[in-house]
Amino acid sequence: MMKADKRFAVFMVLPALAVMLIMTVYPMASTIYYSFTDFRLLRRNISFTGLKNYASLLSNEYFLASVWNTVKFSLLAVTFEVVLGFLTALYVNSLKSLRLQKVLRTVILLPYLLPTVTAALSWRMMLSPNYGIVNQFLAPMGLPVHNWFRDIHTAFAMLVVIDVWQNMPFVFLMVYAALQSIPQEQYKAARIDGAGTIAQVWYITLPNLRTALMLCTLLRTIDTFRIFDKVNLLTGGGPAGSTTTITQYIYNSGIKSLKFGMGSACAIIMTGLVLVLSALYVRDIMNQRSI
């Protein structure tokens, strides 16, 4: 009988892994191998190249800025994610009307709710030089229309802008979940003792939060090292290389130009440097469950 049920649970488990095999084992397999060669979509013949490809990313000034770009991105984007929607979260979890509570926890996920898509070409709108609310708005106030896609001192910053608006409220949600968790004697003692809302939050709230905030930390670093859609929509990597992203020079250099041993190999170092992150994150939230 349970020789049976083993059998059952293997054929019962055998699809979902031959899915697995097929999506995620082959391709990541046909990258590695297509990274070691010189293979384009239009030509035949595929020729070993050993480390030539990797050799000539890592001495492109075009690529290593588009990784500092990347690490940059992410840096800006996930410090700003992680610290309003902590604040956000403590401000909704401090209210005492519940009814506003839920009123404003829809308000705030709502950015997130939206596609990818919609959110880019929404603020694409907004910040448009020639109908955009935003210049319409700063043009009575005397400052000139500013095209703020194209010009390498805004573009930057405002993709930013927008990847923290459409996803701190994941964070926020986050957060939000675990203070429930939080026991409120733990307040109350601290209370007892004099201790005030700093104090409180510094030694209650933010070590019982830690695995939730390295948790987010991880999930949003991941997320942003492969932004690709906000960046393609609104700027293309312009204006002058200024904010092109690893996934962006994958597609521009390897996608588009058919050259794809070249944008293999670009894509298993950005496989590559997210593994080294993911891992110290996975390692610093183990180590505090360890404690």
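Residue numbers count along the first chain shown, from 1. Here, rigid core means the biggest group of C-alpha atoms that superpose within 1.5 Å across both forms. Just so it is clear, the model here is predicted, and its values are computed rather than measured. Compared with the form predicted together with its partner chain:
- When the rigid core is held fixed, the Cα atom of Pro15 travels 2 angstroms or more between the two forms.
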Contents of the next structure:
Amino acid sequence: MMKADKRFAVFMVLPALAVMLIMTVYPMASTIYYSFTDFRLLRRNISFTGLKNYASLLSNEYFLASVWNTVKFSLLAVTFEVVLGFLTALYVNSLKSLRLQKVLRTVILLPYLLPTVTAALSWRMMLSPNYGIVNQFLAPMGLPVHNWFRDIHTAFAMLVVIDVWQNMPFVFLMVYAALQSIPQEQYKAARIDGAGTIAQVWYITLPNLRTALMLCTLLRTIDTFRIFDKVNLLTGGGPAGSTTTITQYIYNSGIKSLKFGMGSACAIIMTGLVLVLSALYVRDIMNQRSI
Amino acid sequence: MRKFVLSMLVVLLLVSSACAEVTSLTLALRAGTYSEVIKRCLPAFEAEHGVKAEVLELAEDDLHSKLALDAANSEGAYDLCMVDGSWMAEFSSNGVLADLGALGVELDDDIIPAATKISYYGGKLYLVPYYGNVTVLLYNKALVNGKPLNSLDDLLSVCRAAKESGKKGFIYRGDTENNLVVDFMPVLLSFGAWVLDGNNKPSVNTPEFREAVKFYLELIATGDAEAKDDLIATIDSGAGTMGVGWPGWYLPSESSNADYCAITGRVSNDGTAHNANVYGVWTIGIPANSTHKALAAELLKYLINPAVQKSTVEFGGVPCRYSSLTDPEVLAKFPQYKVVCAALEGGVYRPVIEEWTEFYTILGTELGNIFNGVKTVDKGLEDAQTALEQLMN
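With the form predicted alone in hand, show me what the form predicted together with its partner chain looks like.
Now the full complex is given, and it begins with the chain already shown.
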């Protein structure tokens, strides 16, 4: 009977395993293999080049700059998204009127529902130096019309702002859901003990939300590390490489020039970085669960 | 009832087999006016040949990578494709394109000869020039106000005057490496410099190249870096004075705010005139792995027919044909085609080298650094030269 159960379990897992092998393991293995070759799409011959691609990337100032831009972008965007998402959730959750809570929930979620391309194009129009609504507001106030995406001092910040605007609602949603599950008795007891609002947030809300916040941070870090469409559509990595992230670098130096060997090496380095960062969060989440 | 069901099934089978007989051609085209003019010509061909043409409209980079990816398949997904002249070396040396001569396609004398320079490889015809895109100087009529634009010095003085009056002077595309390089090329050519020397070696750290960059820095200091749509809007609205444009972007008329003229290729009014108009000609080819080569060749012959090409002018088409560009009727309605014809006759193709994509990425990156003040002219060009030499070795 036990054997039959085991066979059934294996049988049930097989389809998922097959999909995993085809969709994840095979592409991953191919990418690792190609990263050690000089594979160019149109050329028939592929030669094994060992660590040449990796060595060339790690000594390339523009690749290293793209890694730094990605890390900087991730840190800034995730920090703002988590902090703002948390504060917004706290505020909405504290509202007495349930109807107002529902309305705000819907309004706050709207940017998250938009496809990234639509959001990016809308921002491009809004920030256009010609017909953009942002500059239309600035001009009557006597402020200069600014070219937000072509100025080396503002382009990166604009990308962070847009990403925060679009993805803060995700954090809001997760935290808001977690807030609902905090037992109200804890707050009642704290109030009886004379705890103020800040103390309640610090000693009750935050410890209860720790798993949710860690999960949000993990998911957002992975997502921001892979950012491509916004960068490609809005700045193309410019001006002067100030917004080139790893994915944009892969696109410019690997995909566009059909150098898939080099592109694969970039992708493997990026995956390694994401894994290292994720491992820290995952370990923390696992530790918490085992407590 | 059974008879009815059976007869219905037979009818359905007949209809579906009839439908299956309709051949479908897939066209991979550059999105924009370039594909629009072809789309307008298709219904007549479809009706005449009983075929269905499906058009895939793609951005430049997407088109390039999709054609390259599809080339690896034994049976290709595309039957006809638009190809940028700068991809020719990469595509033809790797067998991406079919020999058009073997399919009965020929180039006639009506096509502007300079535009056919990249059509042949190893004596075989692979590409037919279709859309005569060539750099022109797009300017706002009111801001230029009839002042001469005969040399780069003239351009600089008009742009400086505009800046002093609170307007933007020269607008350039600062969004991608390719655009940075292409918008700079007419100035570079006017200084008698080029990105490669006679032996196809990088030549971006020469005195002429440096002079061109220094001049360009003065020129762009009067204006701004913008994306294509913003560049056109800025010049059309009168917020900016001029920039390098393409005929496919703007259809000037007597009442339009902007117009375009050929770039003369002179630095000063008494200087030597160089060919300074850079080709962005969109050519048409047939992928070597197309499953309907003969029919695709018929479509290609139809599309480059002089009368068919002339009919596209009405919708923004820019044929590379004398019969269209010098036609009195056409010129009466679109006088700017005289400018386009002159620019096409003296146009310069971007280097036809396999490494062109990497080449412009490296050069564009360093030019971007220089234009944004991240590197000095000397340092930027020195770094570009080193990286390009490594690439070409």
